[in-house]
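So this first bit is one chain, no partners, the form predicted alone, shown in C-alpha cells.
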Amino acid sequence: MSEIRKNLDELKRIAESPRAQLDRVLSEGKKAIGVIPYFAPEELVYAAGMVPFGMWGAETQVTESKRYYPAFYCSILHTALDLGIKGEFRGLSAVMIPLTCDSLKGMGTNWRFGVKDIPVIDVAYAQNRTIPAGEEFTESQFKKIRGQVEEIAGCKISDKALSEANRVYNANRKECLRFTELAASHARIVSLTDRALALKARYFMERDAHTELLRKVNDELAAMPAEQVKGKKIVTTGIIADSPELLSILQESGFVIAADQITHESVDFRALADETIDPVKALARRLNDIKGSSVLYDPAKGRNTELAQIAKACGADGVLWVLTKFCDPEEFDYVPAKEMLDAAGIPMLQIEIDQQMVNYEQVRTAIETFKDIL
C-alpha cells in the first residue's frame, strides 16, 4: 500500500507542477515542444530526441489573452494563450497547434502575435479522415511536420526511431487503459483525484518514464483483490474533467468513475498505432481509429453509440456529461447523445465547467440531486 501511495504521490507532484517539469527537461540540455490539444503527432517529437510538453490550459484567471479572445471562448485555449503571453512556457522550442475545431483555427495566429519567442507548428488533419484520400492528406501533413521537427532538433528522424516512438507510446496507452480499469475496482485506494492526476502527469514527462511509474502502481493494484463497489458507478464524457473541485464533489458524493470517454483521458489512449506498417502512415491511421471525441468529424454520431456501449459494459448507473463551457462541438453532441441514452434507459446529467470557475455550488447541487435520482 505504501509503495502505491508513493508512486501516486509522485505522479500527482508531476501533474501539479508542469513548469518545474519543463525546467528539469531544459536543465538536462533537452529541447521541448509544446503540444496543444488535440491529437498532435507528438511521437515525431519523441523520435527526434526531444520532449513533448502538453498544454491543456490551467485553473487560473486570465488577463492577457482577453486582448485576443472574447470572454465567451474555450477556457483551455484562453488559459493556454494567457500563460504563454505571461512567459510560463518560456524555453519551449516550438508549439504544435492542431486545427481540429473553429476555436483552434485562430489559435496559431493569436499565438504568433502574442508569444513571439515560441514558433508555431501548424497541425492540419483531413476532416473526413477515414476515407483513403483523407488518410493520404493527413499522412502528407505529418511528413511535412516531420521536416519541421527535424529542423528544430538539428537531426533527421529515422523510420527506426519513429517506429520505436510508436512502440513507446503504445505501451503507455495500454498501461493507462489498464490503470483506469484497476482504479475503478480499487476506488478506496485510488481516489478520483489520484486517477485524474496519474493520467494527467503523462503530458508533462517522457512517456516511457510515465509508463514505468504507472506500471508499478498497476502491478500493486492487480495483486490486490478487487473491492466491492459501494458508490454509484458513472461514465464521464467530455473534453476534460480534471477540475480538483469537481473531482472532490464527486468523491464526497460517493461516485466511482467506472470508465470514461474524456478526450483528455481515455479517448487519447484507446486507439493504438499499427507497429507493422510505415510509422508515419501508422500515425495517420491511428487518428482514423480514434473515437468518442466531438472535435473529430463524426457525422453518424458514433460517439453516442460508443458511450452507451461503454456504460452498459461496465455496469454504470449513469453518465456524467462534463461540458466545457463555450465548446460548440460538445454542445452539438449533447442533444443526440441524450436522446440515445434516454432510449437505452441510461440516466445522464450534464454539468458545465470552466477553468476560470471559482464557485462550484451549482455543480454540487446538480451532482447531489443526480445521486438521489440514481
Contents of the next structure:
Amino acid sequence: MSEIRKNLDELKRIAESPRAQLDRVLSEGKKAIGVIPYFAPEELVYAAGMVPFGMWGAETQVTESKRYYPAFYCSILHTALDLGIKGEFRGLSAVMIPLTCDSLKGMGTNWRFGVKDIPVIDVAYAQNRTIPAGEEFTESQFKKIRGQVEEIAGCKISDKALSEANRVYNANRKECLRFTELAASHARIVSLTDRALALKARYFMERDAHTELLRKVNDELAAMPAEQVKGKKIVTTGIIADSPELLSILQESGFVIAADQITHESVDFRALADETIDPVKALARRLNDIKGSSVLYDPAKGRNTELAQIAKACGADGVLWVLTKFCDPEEFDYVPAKEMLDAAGIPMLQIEIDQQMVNYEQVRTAIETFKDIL
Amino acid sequence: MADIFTLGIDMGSTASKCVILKNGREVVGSSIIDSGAGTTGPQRAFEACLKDAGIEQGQLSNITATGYGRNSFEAADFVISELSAHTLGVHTMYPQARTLLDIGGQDAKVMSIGESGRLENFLMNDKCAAGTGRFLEVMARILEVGVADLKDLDAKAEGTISISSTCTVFAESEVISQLAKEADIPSLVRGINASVAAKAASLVKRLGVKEPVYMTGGVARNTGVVRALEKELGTEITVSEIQQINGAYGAAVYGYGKVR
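Just the form predicted alone so far, so send over the form predicted in complex with the partner chain.
The complete assembly is shown below, putting the previous chain first.
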C-alpha cells in the first residue's frame, strides 16, 4: 500500500512540476522538444535521443497571449502561448505544432512571432486521414519532420531506433490503459486526482521511465482485490479533464471514472502503432486508428458510437461531457452525441471548463444535481 | 404528536430566502433579504424567518441549505443543490408541473420533471448575465427606474423596440443610444423584457418544452418577461405563488422528508 502511495505521489510530483522536469532533462545534457496537442509524432523525438515535452497549457491567468488571440479562444493554446512568451519553456530546442483544429492553424504564426527563441516544427496531417491518399500524405509529412528532428538532434534517426520508439510508446499506452481500468476498480486507493496526474505525468518524462513507474502501481493494484463501487460510475469525454477543482468536486460527489474518452487521456493511448510495418508508416496509420477525438476528422462521427459502447461496457450510470470552452469541434460533436445517448438511455451532463476558470460553483451545482438524478 | 418545523434557506447570489414549514406542508414563516451569499444576508434572513414564524431555533427539527452559498451556512444539517430544491418545491406545490424555469439574479435554470416529481434533466445558463435578473437590473439603472417598475412600463407599451445585442454590456450601449434618440420608454422596456425572454426560452427549448410550464425566481414577478416567454415558447406559463422562495420551500420539504 505504501509503495503504491509513494509511486502515485511521485507521478503527482512530476505532473505538477513540468518546469522542474524540463530543467532536469536539460541538466542531463539532453535536448527537449515541446509538443503541442494533438497527436504529434513525438516518437521521432524519442528515437533521436531527445525528450518530448507535452504542452497542454496550464491553470493560469493569461496576459501576454492576449496580444495574439481574442479572449474567446481555446484556453489550452492561450495558456501555452502565454507561458511560451513569458519564457516558461526556455531551453526547448523546438516546438511541434500540429494543425489539427482551426484554433491551431494560427498557433504556428503566433508562436514564431511571440517566442522567437524556440523554433517551430509544423505538423500537418491529412484531413481525410483514413483513405490511402490521406495516409500517404501524413506519412510524407512525418518523413519531412523526421529530417527536421534529425537536424536539431545532430544525428540520423535509424529505422531501428524509430521501431524501438514505437515499441516503447506502445508499452506505455498499454500500461496507461491498464491503469485506467485498475484505478476504476480501486477507487478508494486511487483518487480521481491521482488518476489524472499519474496519466498526465507521461507528458513530462521519458516514456519508458513513466511506464516503469506506472507498472509498479498497476502490479500492486492488480494484486489487491477489486473494490465494490460505492459511488456513481461515469465516463468522461472531451479534450482535457485535469482541472484540480473539477476532480475534487467529482471526488466529493462520490463519482468514479469507470472509463474515459478524453483526448488528453485514453484517446491518446487506446490506438497502438503497428510494430510489424515500416515505423513511419506505423505512425501515420496509428493516426488513422485513433477514435473518439473531435479534432480528427470523422464524417461518420464514430466518437459518439464509441462513447455509448464504452459507457455500456463499463456499466456507467452516466456520461460527463467536459467541454473545453470555445472548442468548436467539441461543440459540433455534442449535439449528435446527446441524441445518441438519449436514445440509448444514458444520461449525460455537459459542463464547460477552461484553464483560466477560478469559480467552479456552477459546475459544482451541476455535478451535485447530476448525482441526484442518476 | 408535536408539530415538526423544518427550515429551508436558499442563499442566492443576490438575495437570501428562508422558509419554515410546519409538518411538511404549511408555510408558517418566510423571509427575503436582498443580500446574497457571502454577506450578512443569509443570517438576517434566517433570523427574520424565525421571527416571522414566532418560533425559536431550538424548535426546528432540521435546517436544509441550498443555493449558491449553500455550503457556507454552518447551522445547516443538510445541503442540497438548488436544482433539486426547486424541483422538490414546485412538485410539492404543483404536482402537475413538467417544466420549471427559474430565473434568478445571476443565473437561469430549466428543469424537466417526471410524473413522480423526479428531476429528469436540467440545463443552466452559460455564465452570462443576458437572460437573467442581472440584465434587467443593469437596464433599469440606465432607465432610472426600479426593477419592479419594468412590468408596469411594459404593460403601457404600444410597440417593441428590439434589443439586438445579446451581451449585457453591448445591450447597455444600445439602450443608451435609444435613450439619446428619445425612444419611447415603455416600448424600450418591452424590448428589454423580450431580450431576456428570448435568451431564457432558448435554454428551455434546448432541454425540450414539456407542458405544463411553471416559472419561479425573482424575474417571474415581471409579467412582461413572462408574457414574452409564453410567446417565444408557444405555451402558457404559470408563475408559482411562491416564486421567489420556491428554492427555500423545496429545501424545507427536503428536511421534512428526512424527519419522516
